[in-house]
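There is one chain below, alone, in structure tokens, taken in the form predicted on its own.
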Amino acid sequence: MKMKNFRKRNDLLRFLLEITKNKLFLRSIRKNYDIMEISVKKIKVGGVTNIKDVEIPMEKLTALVAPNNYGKSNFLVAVEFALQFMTATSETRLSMMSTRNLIPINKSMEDAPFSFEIEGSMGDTRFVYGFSFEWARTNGGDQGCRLVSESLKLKQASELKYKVFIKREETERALIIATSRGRCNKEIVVDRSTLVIDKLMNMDGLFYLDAVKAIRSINVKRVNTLENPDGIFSSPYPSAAMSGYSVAMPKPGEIGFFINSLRHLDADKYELLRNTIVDLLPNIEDFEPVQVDLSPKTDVPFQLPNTYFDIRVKERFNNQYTSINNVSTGSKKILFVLTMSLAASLNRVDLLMFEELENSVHPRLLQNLLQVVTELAGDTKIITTSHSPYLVKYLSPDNIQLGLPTHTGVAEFKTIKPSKVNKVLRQASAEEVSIGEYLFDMMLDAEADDEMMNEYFA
């Protein structure tokens, strides 16, 4: 399909419509999986770093917006940590419960256990699953490093109330529902580092086993856009996975390999990605992935990796193609973000977490980038951290979670009350500043003004 630069709103809308049509393809890819698709609705974490109790609703695109050191990145790290914990071995979990850089040391939460709860849906089934554990302690005795609670609630979309399927309030004892007509009263024995869902995975014939499998397979990826862009696209030491062709979720250094594979395995998706990049970045006229053979011509005692992947880029004012590493940092980041978004959709990633999505992106490109990223990601939910006032300008208030200062130094995120949105817009206009700049001023003033907190934020 031939694309034009996004100079007019109608051009962008037509382009987004064309991407939307491709969602049928993305859904067909997902049908190849045996597990159910998950739609994440809400995530709650606590007892980690400076996060005491934070609950974030998940929209199609959610932004955690705050100045530095307000807990934005800590939330993403905690979510990734919790999902890894759910599928780890018992031995690994014991080690994770001693992760020094995540243990809270804030005076107001120094004894708080780590807690995690995720709410979502799979088809017509709604679920709420959570667990908590005590961190390792050094004050003597056999304390800490133990699971202390776990719960699973399920209901159909047509039902009003959840039904409890797992209830654990002791370290080594829990109750479950064993039959479709039973109650949550069958006792099951677990140990300090074993989750109940581990035990249920071995119960063939359990009537809600598919739901348990789906919850354990929730796929979350965290992408750090602050990484060195020179190492994003190609690695001089390719992994074993970088052989043949594969569109599996790429790791750092494998973007060149992924795009090269995409061109060979799915020409339509490759052209979609290519056209998106060329239209978002007018300075780039064309690009193509290349595979360079570095095999030695003679026998040598030590052989370096013999395949190198790169992306060759033709910029508007250049007379030849050059390596992607020669273009601007912002252009590299945009290509990286778009590629990861498409890869997330192809690989059934349920939640894609970006560290500062707008990093190195010109504000004039940011609005188009946000729109295209959400479309390329398909059914994948996206959450990003940001300390940029510009990002606020292009998002609905429902999509923005604002980090607010507290008297205790713990992280707290709130949204603007719907009834106050118009007032905030009027006040920002009266002071001749952007809505983002006005909100940042409000966030910084909120600690000293409890009345403002109560009036504007919920």
Second form
Amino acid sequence: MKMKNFRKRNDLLRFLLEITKNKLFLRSIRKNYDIMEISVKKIKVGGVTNIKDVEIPMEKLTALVAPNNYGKSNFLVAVEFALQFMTATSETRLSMMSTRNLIPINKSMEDAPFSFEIEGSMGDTRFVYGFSFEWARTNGGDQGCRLVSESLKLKQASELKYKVFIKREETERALIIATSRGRCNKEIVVDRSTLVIDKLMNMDGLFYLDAVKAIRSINVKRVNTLENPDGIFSSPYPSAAMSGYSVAMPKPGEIGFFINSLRHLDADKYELLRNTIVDLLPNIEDFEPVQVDLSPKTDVPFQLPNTYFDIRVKERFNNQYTSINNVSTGSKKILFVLTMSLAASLNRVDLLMFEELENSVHPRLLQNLLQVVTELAGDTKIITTSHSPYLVKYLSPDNIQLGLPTHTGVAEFKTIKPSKVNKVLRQASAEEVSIGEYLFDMMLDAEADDEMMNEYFA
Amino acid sequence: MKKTGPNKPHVVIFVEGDTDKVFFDRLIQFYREHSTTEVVSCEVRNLRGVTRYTNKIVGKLQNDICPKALKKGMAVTAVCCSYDTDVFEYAERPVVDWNKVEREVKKLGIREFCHVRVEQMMEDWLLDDMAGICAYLKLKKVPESLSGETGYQKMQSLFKRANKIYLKGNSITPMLATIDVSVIRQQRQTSLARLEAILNVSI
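Please give the other form, namely the form predicted together with the partner chain, since only the form predicted on its own has been shown so far.
Now the complete complex, all chains and molecules, led by this one.
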């Protein structure tokens, strides 16, 4: 009898402890996440172009390495698309669900819904948020274009298990946790293009509203370094936003404006950028942004913007300053990449995505470029696509995601198993090749060698 | 008339990167200026990374360094390889098989092979003269401690105080003008002892 009572008491104590822990956790997620940095840990994308199901852990700098036309850029595009989808209006979402160039046409995944999941942390709280939708269809009367699932899970860093806050397994119905003492059983009605988090944004007293807001505001930027850099620094048609000073994330054509604003608004960061460029590019002795006012304002019905921005550069062997447009393509691209990295840090961008960071950069500069980009980007994580063994050789093998050949034409990214990293390094060493060259060879050999794929890659 | 007799010894120090190259050039200059005995002829060669390390060393010795030394009446008697014992975040990864390097070097008839192990990395050595680095960065106060686990991270945090980013290779050349090499030598005597013996340095 006593034993029975003891067990009951123990169960009760355990139950009370559980409630207390739960309350503490729920109280902790009421913090204001607007002022919290989000750290993206992992992104999972599927059902888009030739990406069936790809999961990429996000390190400080992650590289997606694969042959041409494999799906590296598709991954970046899909991530950007998913985050735009999360904040788009219902009407825009309906049109996004018909985006022709993203709908998978690969035979092995022609019915696959678009799926997206992002895992990360904000302060002490870990989150996993995801959703999926069916793409538009043109056969069988069913038009597709509807959200089919959504979920939000949160937990404290010290906890093992996630708690489900949003559970949606069908288009028009979802379950949520409505009160801090409740369970995930409050039903809410949604429609084909409405996310549950849209609805939650209108629930003012919701105790995890700040977490939802923070997830909705995850900030990802894709930088296309493959573009001709000529139009990056100044635009012949400056936008109205380019008046006064602003260090908001610059768009193409606004880099000159951004650097000029930086000089006026944040002298320390401007000096950091200036020093870094001069140290990294020995051919550049000095540079400064200039603002050019073309004509005085006149009384006309519509005054075109008349202020333009350029960057004056003094190259080592030149006898005068010239416009940035006279500098080599590689130097322009480096200046662009460094500016974007600093801008990402200032604007608290959570993930900065580069297309072929090594493009137009001499291999000898790559090591320092990687150093500088990650330093300037601060807490912003970086992912880059790459074709370069010269870049890859400077990265730790666990930060490299290799696109491995598949029999179906879908993209699959894998990394070297942690238990095999030392073996790969030893083998590269025995062959006296860089880890970059060795991994590129492995990537090609894996096509005809399933055994090797299973042994080395996970 | 052609000179006869034994060739004078010549020592080659192989380093992995620009940072080490600049430092060892400066160190050799310091030895020449301060040694009470005549320092053996010496040169520092930069292999720019660790890829194909053995092949590069053998190729350079066989085709370039040894023949040139011979023309000057010298013979390469010792090869020293300097390397960081720790790697920084964006270092090349493959590990060098030092036994293989030593074996191949000795096959060329070079008597002595020695390692100069830079513990943990060159930045740790440079930070031995923090006052000199602060003078270069125009920092008024020498910090008592720096954040970061590795020498590289500590150097990075010091540079940030001056609104700069520390770049391996690029940053060291101008910095060495204000660094006191004797302070570093004093702190790193154990690691440099063998090299100094080979070079006949006596300070």
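These figures come from a predicted structure and were not determined experimentally. Numbering follows the first chain given and starts at 1. By rigid core we mean the largest C-alpha set that fits within 1.5 Å across both forms.
Core-superposed comparison between the two forms: the C-alpha position of residue 433 differs by no less than 2 Å.
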